[in-house]
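Below sits a lone chain in structure tokens, taken as the form predicted alone.
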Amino acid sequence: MTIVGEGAEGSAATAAMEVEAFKRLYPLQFYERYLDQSVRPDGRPLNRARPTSVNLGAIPTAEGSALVKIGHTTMLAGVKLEVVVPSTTAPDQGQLAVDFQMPTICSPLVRPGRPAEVAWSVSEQLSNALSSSNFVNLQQLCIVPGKAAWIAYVDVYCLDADGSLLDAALLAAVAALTHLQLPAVKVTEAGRVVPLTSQNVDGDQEEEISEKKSEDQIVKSRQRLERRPVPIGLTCVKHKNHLLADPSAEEESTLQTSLTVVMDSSDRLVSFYKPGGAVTATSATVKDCIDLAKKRVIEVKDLLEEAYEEAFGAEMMVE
């Protein structure tokens, strides 16, 4: 009987070895064997994104930040805020800055010392999307017009690099965007700003003042950003007839054809990426793509309600 199981167990070892050497071998040809069958190596379904979660309030020092996992891909961001001078283009808005970084400790791929060449990318993408979806009132970022208004730098780290990256870190942006409270202030006629801590005024007084003028002051609330449509993005890779939605790093890189669409919670289209690749990107693939977003939308919309209801209550956060 034991020597029956050993050989048993023996069998199944080497026949996982012979499929991993395979895949190895012929990355392309492993998957397409799934593909044919309308399903993944993983079991997951072509349409199916991976299990997702967001946790606003990670980073106690920043004014607003999130933790977002999809599947093993991993982003942190946090938000701090600046006092600066308006533009003179836009004395009463304030400013919204972007950036992404991809540390070592990310993926195997990211050398010391060496900028990874898709961070940049990303980035600019990123920044783009939150641009494009004014997701962000940037009116609401002004304290006094053409005197003083807040810069929100965005700062977004990826901790684990496993594919979708742009739709991970949008998420995180705005999540963290959501988490954001801009403090309490009052502006004396000098133009400086002095921030309003619980030892210089009334809570309960706070939250019913949202602006108050005097002689010598302009008080302002601390107050939560306006809710907007919220922009949300899905990264397909297309490969033959076959379409994947969300697709891993290894995905990635074996079916190499990748097309991410943003669109908001208001079902508006607000940015579409296509950085190349062997398939072109026919009318029909983007309208596939187009309407596997509109189901993520409603699924990360349901997500982020959830996070912000566990931070703050029941107070609803998406329109």
The other form holds:
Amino acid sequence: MTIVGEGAEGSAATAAMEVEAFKRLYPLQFYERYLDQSVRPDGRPLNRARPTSVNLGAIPTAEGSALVKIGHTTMLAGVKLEVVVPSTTAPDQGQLAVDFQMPTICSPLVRPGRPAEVAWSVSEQLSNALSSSNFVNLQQLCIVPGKAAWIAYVDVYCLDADGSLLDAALLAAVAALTHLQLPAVKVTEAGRVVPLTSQNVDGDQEEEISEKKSEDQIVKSRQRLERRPVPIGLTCVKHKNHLLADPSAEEESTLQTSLTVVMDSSDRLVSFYKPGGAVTATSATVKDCIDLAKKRVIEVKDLLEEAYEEAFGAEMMVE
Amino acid sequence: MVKGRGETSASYAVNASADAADTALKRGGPVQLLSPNGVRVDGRMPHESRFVYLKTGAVTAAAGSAYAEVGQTKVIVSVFGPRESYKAEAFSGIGRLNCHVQYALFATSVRGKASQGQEEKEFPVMLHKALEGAVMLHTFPKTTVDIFAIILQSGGGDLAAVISCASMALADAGIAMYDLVPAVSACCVGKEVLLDTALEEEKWSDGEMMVTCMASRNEVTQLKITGQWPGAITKDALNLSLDACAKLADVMRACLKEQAEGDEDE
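Let's see the other form, the form predicted together with its partner chain, since the form predicted alone is already up.
Everything in the complex follows now, all chains and molecules, and the chain you saw is the first one.
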């Protein structure tokens, strides 16, 4: 397309059009031109993650919830509690059920009745990361050993898919679990678990964290989950000698080799995931990834702290 | 706000006739929907709508999208296309709409409760029928526009919120329409019409109504009335709902305008 005699504005428009055409026709070369200059098309340096935000308590119908954004990638996680009988193999433990869903709204690639393939792998990695990092003390979810325990359903919904899905999903799940409050309950003589309303609990009881036995009744007060080292993920893509942290969907599809590191906030490696791809990773690459992840963990941990204080700050002062 | 049976019937008698109180009792409604001085469960007056928050462009991966918050109800609608129709579908000279609505598992007080009911199956059909008349289907022949919705929190009037939000998303995607399609629900308790139904009211009212219309053309695209409606107040309820639709349409238009002006500035 040529525009003749349109002045400076016209030629700028033509240039923009040509860049767009070049990007569509030769996406890889388009990226390589940028990468050789150590910068990305969106202006980020190679090792920087996109702006990240964490909001706790987005959904009041869930006992714990969080909305997380990494760039355009948006995840909404909700935790719902139900009472179950603990399994015979672990009578003093509750359960954690993690599910990741990509509803049809999040990406043009997902159609009704045909879940995206990536959803399965993210779901699997997500529940692995949460269980192997021991982020939740399952014993805390127990109400009466062998009789009743909480099952916490963590449902993570992807509202906008723009790359690095596991990182965002894991952050949302972790944030929703920090926001979670186990409600105050009492166990009746018949063994039923009933919620304590404000009428039958006086102020003193509510403040107590330990369980209390009185006249064959077990009363458990409202409590938050024990704070434990937080698992945090970072996805990188490798192209030739370049390592890009926190890729967007476009970067993920153009540069095909991705590596995902999950580390917890006490610097332990939780999982490392490299599902094939065109480029093989050397041990130096693996080390680079882990170094990037370590830096990311510090950033994200601060974000989580901020969000926590924003949500509970006033309450903590009262206590 | 749970009251004993005796109290419920007594307070109904203040607002409504004795037989209306009886119906409420027969259905076992333990919730008092209107206080003796005519205030609703959430503190609104009977003909007062809920607070509405609208935002377009919520999902960047979609061609057009919108987020709507109507009181406690929160929904997101994404629009994809026009794109190739499914292979299995017969040839069509005009465009198609493909609708899909789902509830998030944590949208209701009991997890996954909404997915077990009929709503998830009924909503896409209702959404399709409500929008069909408003979209200029001839402008995208042979192709399909996908309208996908998710209800993140169910707070009453879910379908109405989805329909209003969907027409915003269609506008955001640049799909040609004759007019925006605002939707409003109402319910009746005894002889009183409650506009813009909340969750509690949806559950315990005697009858429900949902109106979707093209406000500036003054045309109703969908009208659904269920339950018991005394003949005399049905017309009032319809007029009230249409009026609320017109107001909602103004809010929707203002939101789209704001968005478009913002885009121009960039």
